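Only one chain comes next, encoded as structure tokens, the form predicted alone.
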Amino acid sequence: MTGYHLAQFNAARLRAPLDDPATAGFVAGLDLMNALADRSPGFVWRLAEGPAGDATTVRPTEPDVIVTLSVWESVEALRAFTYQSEHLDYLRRRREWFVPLGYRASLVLWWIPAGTLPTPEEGVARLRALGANGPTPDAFTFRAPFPAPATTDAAPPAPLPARPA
């Protein structure tokens, strides 16, 4: 345990409004995917605002761009949820529901002190930083991950035993 958690922000441009039949499969899976995330090992938190608690009403960039924002214990935990669970089948269908975002990246990861929560605005800023600068310790991807910062408030090492006289 490092004293840091992994923040994840993803933005996606809808092919059609959420009440359109073209996005019905996406909408039908929201509760299932959120429940899957909530019970996944290493899950810490997700943005759950709006009447349905799925954050689809949070639109920090453009009216047709929806976001996800979550916190995980590690890159490995998020990767396992994303690519080694039922979520992968849902993810594979993304082109049915979304069109290219028009940004250089749609997903960004960064480390936050454990016990703090990221905001959608912070996610947008990190996504833009990733697009402008490429992966850095402040904004990175699954393909180019960075380790959590070293914890500076770690307990000091135990003193050495007293030397016999």
The other form holds:
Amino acid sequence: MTGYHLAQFNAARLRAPLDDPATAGFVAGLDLMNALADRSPGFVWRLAEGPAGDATTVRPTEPDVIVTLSVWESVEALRAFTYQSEHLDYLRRRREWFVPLGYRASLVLWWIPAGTLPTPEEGVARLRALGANGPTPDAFTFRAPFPAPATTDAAPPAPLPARPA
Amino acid sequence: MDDSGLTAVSALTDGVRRAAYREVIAAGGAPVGRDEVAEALGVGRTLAAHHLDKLVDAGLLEVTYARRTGRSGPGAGRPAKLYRATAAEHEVSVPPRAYRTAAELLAEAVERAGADTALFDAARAHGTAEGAGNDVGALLAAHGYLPSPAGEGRIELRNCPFHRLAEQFPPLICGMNLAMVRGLLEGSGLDRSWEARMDAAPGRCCVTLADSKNKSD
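The structure above corresponds to the form predicted alone; please provide the structure of the form predicted together with the partner chain.
Then the entire complex follows, led off by the chain already shown.
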């Protein structure tokens, strides 16, 4: 068991506001995709705020840029959800709803100590670092992944839920 | 230059050996025994084993051992020597050409430009122009998909012709592939009986086909 989890941040620029018919297909799939993520093996956490219980109200950069922020047990777990589930067909349709962000990348991955949570602002910084430096252990992509930092033998084990003796 | 591609391709010049290779590939990653290959080819098991081992030497197949009956312990017999395709891809270009690199750069550029739809449109038109015949299995096989029946009115594709690129750019290349398969069906008129859909899973092409008569949605 590694002492690190994988953080994922994605930013996408909307073609039209979320109440516009042009983005209806995206909105229609949002709850399904979030529910699929929540029950995927290796899922740890995702940013969910506002009345809809999703991340669409979080706009850390520009008003027309929406984000996703989540935590997973491994790159393989996130890859399986992203590319080997119904989510792939949702991704395939991305250009119906989004225009290119104008950054070098729209998705960034990095390792965080298990039990901590990333912030959208951190995600923005990591995405900018990826754009400026290319993939590094601090900000990388599926195509150029880096392994989790080595865990020392003395690392404290993850807390287990209490159970009756 | 690395000669592994040439070694691999040279190993396939013998007709019987090429047939043995096709037999293992058609199993789609499932290990195949020498007896099955011998039977399928109508040759002796010693000759089948000889060719299979040559394919292993060339890096085209790999060996696994398993008890075919699923039993273990005393009396279960020795594990059988089985063969399956390796994950390695072999490419020979004489003189040297680097189309894969060009493909990766083009995919990267399309992704950055957000021009996915233009690629899907081109793929669909290409498929439509290529689509011919009235046998869906033959049509897909002719385009390298290794179609395989998977339950009632459903076809899975054991090979992804764009595997390496699809792993690197999944939404873009799997979307291109879906558009091309739909085009192939449209071009041959088979779209009246078959429907292609995105149905991603590990170890095979992301597209599957369903008999339109058995439509579930």
